[in-house]
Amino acid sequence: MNENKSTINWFPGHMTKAKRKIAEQISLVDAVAEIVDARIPFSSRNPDIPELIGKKPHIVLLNKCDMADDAQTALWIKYFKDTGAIAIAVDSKSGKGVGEFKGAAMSALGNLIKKYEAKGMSGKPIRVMIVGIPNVGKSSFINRIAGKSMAKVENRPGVTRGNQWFAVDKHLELLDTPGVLWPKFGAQAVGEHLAMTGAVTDRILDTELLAMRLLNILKVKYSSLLTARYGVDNLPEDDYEALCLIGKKRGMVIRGGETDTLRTANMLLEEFRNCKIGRITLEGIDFSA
């Protein structure tokens, strides 16, 4: 990847269609639940979502919280609540926090439910649209809350192509939408963070450079986790040298004793994504890289 490139274009045509569908169908729902990655709450948000949902009640689900730093997740929950949204930490795979969603939705729509009751429409199901960028866990969340595999799940970007309704029970219906991403990442760090977590393909960035960017963050915020995982203390300030040292510690060397940096980079990214290094949040509440 060219380090001087400040933006990354990654906007398949089906995502333009998905954005249009959200705008067209927002009137069909009572509230919107936005799923973000708890490790990168800022970068995994679509900046168009607030405009698209308008004044609809807004629930933010910080998914994959079991892979994120608890202290940082708590700060992000406070941040979203301060903006007027309801925020919940969830993990769709384990089910952690998912049980809180229905109660949160009913609470957010308390006034609407009272209006239904006043009109003799008690028991009318509330409808919630599920939105989020690709690979953030929308389908996994729907499957978990419904208690069975109702939505297609696959660990790659852009699986869901069309809007789909799912009846969780007689009181709650969900509208699943295709993942929506924006035409350009306004900051290089946003694209990098999405690639680090696997939300977008690695192929849009140089693997070794991406791993060095990740190391740069971990050295500052989670140096103790690096020490525990790789047996390294006081990593060099230079990110390339740090990558080489970790590779040598893991025996990833080629002829002549040099580090196989590509293999090391792939290993580092894979271990971060699989939470083997530890529970990590790449973005602090101040949105710093």
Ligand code: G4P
The other form holds:
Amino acid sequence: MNENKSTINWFPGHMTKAKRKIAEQISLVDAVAEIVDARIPFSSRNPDIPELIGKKPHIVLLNKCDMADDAQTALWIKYFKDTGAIAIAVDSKSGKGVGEFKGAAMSALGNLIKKYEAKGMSGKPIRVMIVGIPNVGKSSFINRIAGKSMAKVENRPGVTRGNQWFAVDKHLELLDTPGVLWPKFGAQAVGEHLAMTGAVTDRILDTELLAMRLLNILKVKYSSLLTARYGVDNLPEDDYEALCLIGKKRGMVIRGGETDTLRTANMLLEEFRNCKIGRITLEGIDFSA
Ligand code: G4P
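Given the form predicted on its own, corresponding form predicted together with guanosine-5',3'-tetraphosphate (G4P):
Everything in the complex follows now, all chains and molecules, and the chain you saw is the first one.
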């Protein structure tokens, strides 16, 4: 599974380098758009981002909202708005919400645009840095918004070579995250949630254990989806027993009638990642990792 996914070869050196690059280049942009995974807005964030952004306008894009629970996404939007950010639900696969981003960036930067106009520089493009941990959907978002007209802007004076600049149109330019910004694997739940969504390889964790942890969340928050998908009602409190029951329902039994728990675990994780169980947010606004 996840052969191509990022492996957790994370260590503090990587983090420091990416943070330094972002800090260096923040002065080149007018605003920062932070992409998070709407299913795990807490764990898919690098907690140092707000500090790095400082006083620049901050736009939070809750990407993959097509796979998340709408009610929870609305609460997360409110949460981010309360921090002073602009927050938008985005589905970079279909393009939903992507168009809203440009309007939001322009309105957040209305004063700056007026300043440019007063200085006779009207039409100077607004520059936005896109930040986010790997697999959160940065490339998909940039491809979506820049579309066919996507032009890489090279060797701009005063702009470090090698940076990934994209012109959306003559009014807006995007800078892709300079360096790889890793999540912060502080609390155990952070690594687990990243592995559940497939943002990091699940090889770091025992597959059955990971599936049991997922089941634990689903049993509490989305039991009706489990019932609808697997025909199981009132799943046992014990997560291992619950996993066994789901496996049995799916006919995943080995000789002697026991559940093939590894196969069941892989099936459950895959069905969650492919949104087959339903639209699920693992980290509710009341969730603390
Ligand atoms: P990155 O640049 O931040 O590393 O992420 P990237 O755009 O490569 O996206 C990582 C995976 O997430 C891709 O799937 C991509 O299609 C998927 N993705 C991105 N945005 C969305 C979204 O809004 N909704 C959904 N449902 N998926 C999204 P993949 O399996 O790695 O590749 P593929 O499916 O594109 O072949």
